Number of protein chains: 2
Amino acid sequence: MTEDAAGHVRHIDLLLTARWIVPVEPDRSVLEGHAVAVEAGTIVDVLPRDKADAKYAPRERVDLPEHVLIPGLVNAHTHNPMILLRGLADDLPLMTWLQQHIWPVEAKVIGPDFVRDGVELAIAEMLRGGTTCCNENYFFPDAQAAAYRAHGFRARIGLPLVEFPSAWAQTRDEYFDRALAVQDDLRGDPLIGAAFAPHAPYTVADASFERIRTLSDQLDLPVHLHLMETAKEVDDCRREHGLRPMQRLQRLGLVNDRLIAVHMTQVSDAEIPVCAEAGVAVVHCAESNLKLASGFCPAEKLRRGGVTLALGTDGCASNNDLDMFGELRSAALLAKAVANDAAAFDDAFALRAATLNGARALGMEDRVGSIEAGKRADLVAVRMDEVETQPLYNVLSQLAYAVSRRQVSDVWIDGRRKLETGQLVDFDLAGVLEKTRRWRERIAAL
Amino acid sequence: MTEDAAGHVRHIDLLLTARWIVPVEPDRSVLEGHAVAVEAGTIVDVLPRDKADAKYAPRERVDLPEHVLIPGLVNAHTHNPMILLRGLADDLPLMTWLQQHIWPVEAKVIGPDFVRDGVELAIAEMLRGGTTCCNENYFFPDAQAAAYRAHGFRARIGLPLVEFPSAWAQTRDEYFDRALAVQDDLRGDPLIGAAFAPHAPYTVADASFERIRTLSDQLDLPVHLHLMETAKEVDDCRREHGLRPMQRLQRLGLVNDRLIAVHMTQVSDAEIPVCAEAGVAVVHCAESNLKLASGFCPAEKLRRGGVTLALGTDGCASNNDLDMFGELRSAALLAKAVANDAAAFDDAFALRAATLNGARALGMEDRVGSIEAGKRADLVAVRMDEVETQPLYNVLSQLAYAVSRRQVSDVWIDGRRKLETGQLVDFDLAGVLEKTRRWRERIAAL
């Protein structure tokens, strides 16, 4: 193409052509021979390649002849600094794992440095695996935000709250004060937003939940909460409050379209329409639920019930990876068995759960989660010509059931290239790995 | 090292040094700074590196400074030619999938060429993922055997039997005649052995099972059988025979240490000690069972009950990969949830199930499945210095829960290098992919 076509050619930053594009919206769409036009970080057009060549003069053009282009994956529940504890302790009951292994180590190392270094390693792993956005939940949200911002990575940062002192805050008031300071700092950030992150119903008091409800209304912030992860949690809540956790949250006014309810293995049939009507988003962490023997989330029932179902890896110390391709595959496989229906949670839905539904859960649906004009350009290219995805009859099936995250070749966030033919861009990987080794030595010596 | 150390130095073919060696036997052993000495395809020594340098003069030496060396993975249940149908149909109930999609296509393409080309693509995928041995179950075992033999890949080849005509054989007698001809051809082969492979109790008559029992006794061949994959199978058997499938097989004398029982989602608590005492090996196909919504195999109960538990991917048209690292991880995660015990099916056991127990199931325990002097050198090197396996506290945990098959760098079968720093050795990959593309075009046009 040339730029002299009588002034009808529009200059843009970037034109991506790909053998296939799976925009996620509309459902099950697979575009062949199409292109995505990007200007100033925004997708301005999705159109056939020949039309793109006639219409646009891109400053950069990237051809992806054996690739499928998909929206960036959204990891809707993470504790990313804990990546520095990956594999430190496994195969243990939850309380033994926490009390005898994770908490004693965290108590000795937690702080802004630990959080920053963990987030940086996590960003490297996420980018290499096609994840462009995460829903973070850990202490020192200021240090997290700084690290995500420095790397141009999209994130929703949880503002933590528990009813006991931590290195982050000592009292309830201090948790709120620090939370609001971080939220204030993030206001207007193009990539990073905040969410309240009360840990769980069993570690947060009514008085704190009430303050969170008021503030989340005023500030229009999501509430990111572990909810009904195990049967024990439900039993304990019934004993203490005479209510199931969902009922308690309803009474507190928190069951609304700002609630991001993580795990929900114990959600009852009666609670599913309640979630759907209120607009609650559920984050299903299939692999974490399996590994910690937490229970089986009725993912297909939630989907059929009209609940927004997103996916998360949970923390890397319990998963033990940040592999969203692995997670969407595990979620799809598990959902079929739990629903006793091989047709449940199909390939297209698995991809939707890991992209658009994640964006919706995080309140970012207007910006990301699908490849549509007007959305920000969070894009991932996956090579499909490798042995493991041949022969190729059905792109959606290969993405859901056969692709490995290592087939991710290129990643853009907000229109900026973050991974180029498998290599991180503007990222000091050797430095991050060296810092990781130092943490490893320090922690192993504890 | 030099060769002139007063004649005490022994010439060998190959010395491998690795940062870590996980020999699988003894249990949980992780050797650091050790070496494996190989002569004529046999492991002759496993010893500290400095002692190896003093003792051996290798013709070839391979240093693996950031790797863990493990026994080759054993995929204990496959239908590898079906790789050519990968992703052709998904998210369907089993009978719809089989009757409306798989069988009509198979009827039009099955034959020695389809089988050979499928096996070759599968070998490429298996080698790239660290699998060195498989337990094959499909038609045209002669074509399979020829392909595995040509590539120096270790396999147990199932001699198929069903009570209906197929492209392979028309009558029961023809199935047996052809099976015995293939078995005769394989006698004495160093890499390839045979097994009887009656499809399943619901497709094989008592008369055939009786002949198989007699022949498997005479020839000392395993019997590779789909067993109790679904609840429906058990119900139907009860209705038809008044017995559970296991009871029927007991009556037929097939519940013995030659039986390789695949799936077993419906095994009862009472049947577990029966399997353990008889020496039955169970092959657990976690991902296939999930994807087809077949049921939940009580893997931890089988393990605790002393049953030899091996792992298999099942066919690539239903899984949809041949990823044994993925499979051992899925099996470990799922077993914890099914057992309601996060400590169940631990990291070391997951690796054992995918190696030594696979070898034991296939009757190859004397030859492969662990890194021990006297065994054949089926060895796999996995790079551990990648982002996704950092930090590294625990090699076994990383192998079970964090490693991707794409970190496999080098593979040896019977002492011969099959994969070298990620590249297939003596393998016409371009040719195999071209044949795959041709099958894809032909099948997609059906």
Given for the second form:
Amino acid sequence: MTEDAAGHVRHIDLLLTARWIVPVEPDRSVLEGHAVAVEAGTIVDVLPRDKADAKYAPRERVDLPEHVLIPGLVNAHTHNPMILLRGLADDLPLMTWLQQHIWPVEAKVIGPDFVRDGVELAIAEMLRGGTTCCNENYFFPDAQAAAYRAHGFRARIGLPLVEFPSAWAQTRDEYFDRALAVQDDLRGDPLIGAAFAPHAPYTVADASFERIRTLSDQLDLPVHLHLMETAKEVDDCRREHGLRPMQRLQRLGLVNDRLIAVHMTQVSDAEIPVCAEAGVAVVHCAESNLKLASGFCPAEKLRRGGVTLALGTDGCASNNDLDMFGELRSAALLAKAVANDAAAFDDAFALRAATLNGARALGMEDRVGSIEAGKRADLVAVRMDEVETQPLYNVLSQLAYAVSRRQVSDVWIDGRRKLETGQLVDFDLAGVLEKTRRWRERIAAL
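Show the other one: the form predicted alone, since we just had the form predicted in complex with a further copy of the same chain.
This part shows the chain on its own.
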């Protein structure tokens, strides 16, 4: 539908014009003086501004004269309810942090209200930082889904499984029964999807993995898994199973194009082509791995090996923020040091890892991750006329190495405005902060 023979213009919902548009695809493309046309939440056109003015009659027009418009950032691994534990147990190694601090506190407070309130606080932080989609991994996925749905936020919800009782489920069968009930409820939801989320090889038995593999095949659901996060995990797996964790998953049939492997600090050179050939997506959580001293993911080797490499913050209890601009910068800098190559993990790839590769890891690349006609309008405007990004020679460089999340001015999800000139839209921030204060008082008193 374009101009008809009489020269009539097409009416659309929204026209965004920006000084720069970085569509991510094609690679390294930076469009100046262009516009994005949106109708019913879908991008229908990306074209020069003068042509857009002649072709479209928007019901709403937003001009962004000193901004760059990018796809919404995708946080490909997070535990957002844990934002309510931010700063509770810092400067500790992974297993000490988990077993002696996080799990005992969670056992006393976790429930639907904790999860819902944590997700709401996380949504506020993510939107203010330009994140429009996340991949969740936590308990009470039904409460998570309800919170994301209420705020119109795009998410893939993990269906949790561990081999010990929790407030969510007491037995293996109950974990599976409740997971399938949540999956059934989410079927057909335009914003919220599901993934199986077995915690890690060291907390999940072979029998459970085999059942997940069967259900993943039947339902075409991803499997979102912490994998080879520490050297101890690898050593323990060899001792218990006589195999590396990746070899164990291969034996169980889980190394395939539905596997979302998180952390992978201990992946071997021999395992990288295995991941590439199988279509495994790897989520690099640079800041969490640094903070917990878990190890260094060989991100550049994975990239050069053809593995889909996405980025995640992990949870706020082990990273302390949900800042994807900070994460992509840290990932790029760390990759250069690990590879001993200043050209590694370049600026354009850093943005791709935080957008299109994240969408691909989540099985959403047909909907989001780049600014292209036919995709959903998950869009973020970033002011580039701030002190921190002046002078500006290279837009991609500034996005990767200089931009602060505080420069995010406007956010749309499915074409609906979620942030306007830095202010959350239709969001009771004061109420969310008051609930957060009450949780802090309760947890601090434990």
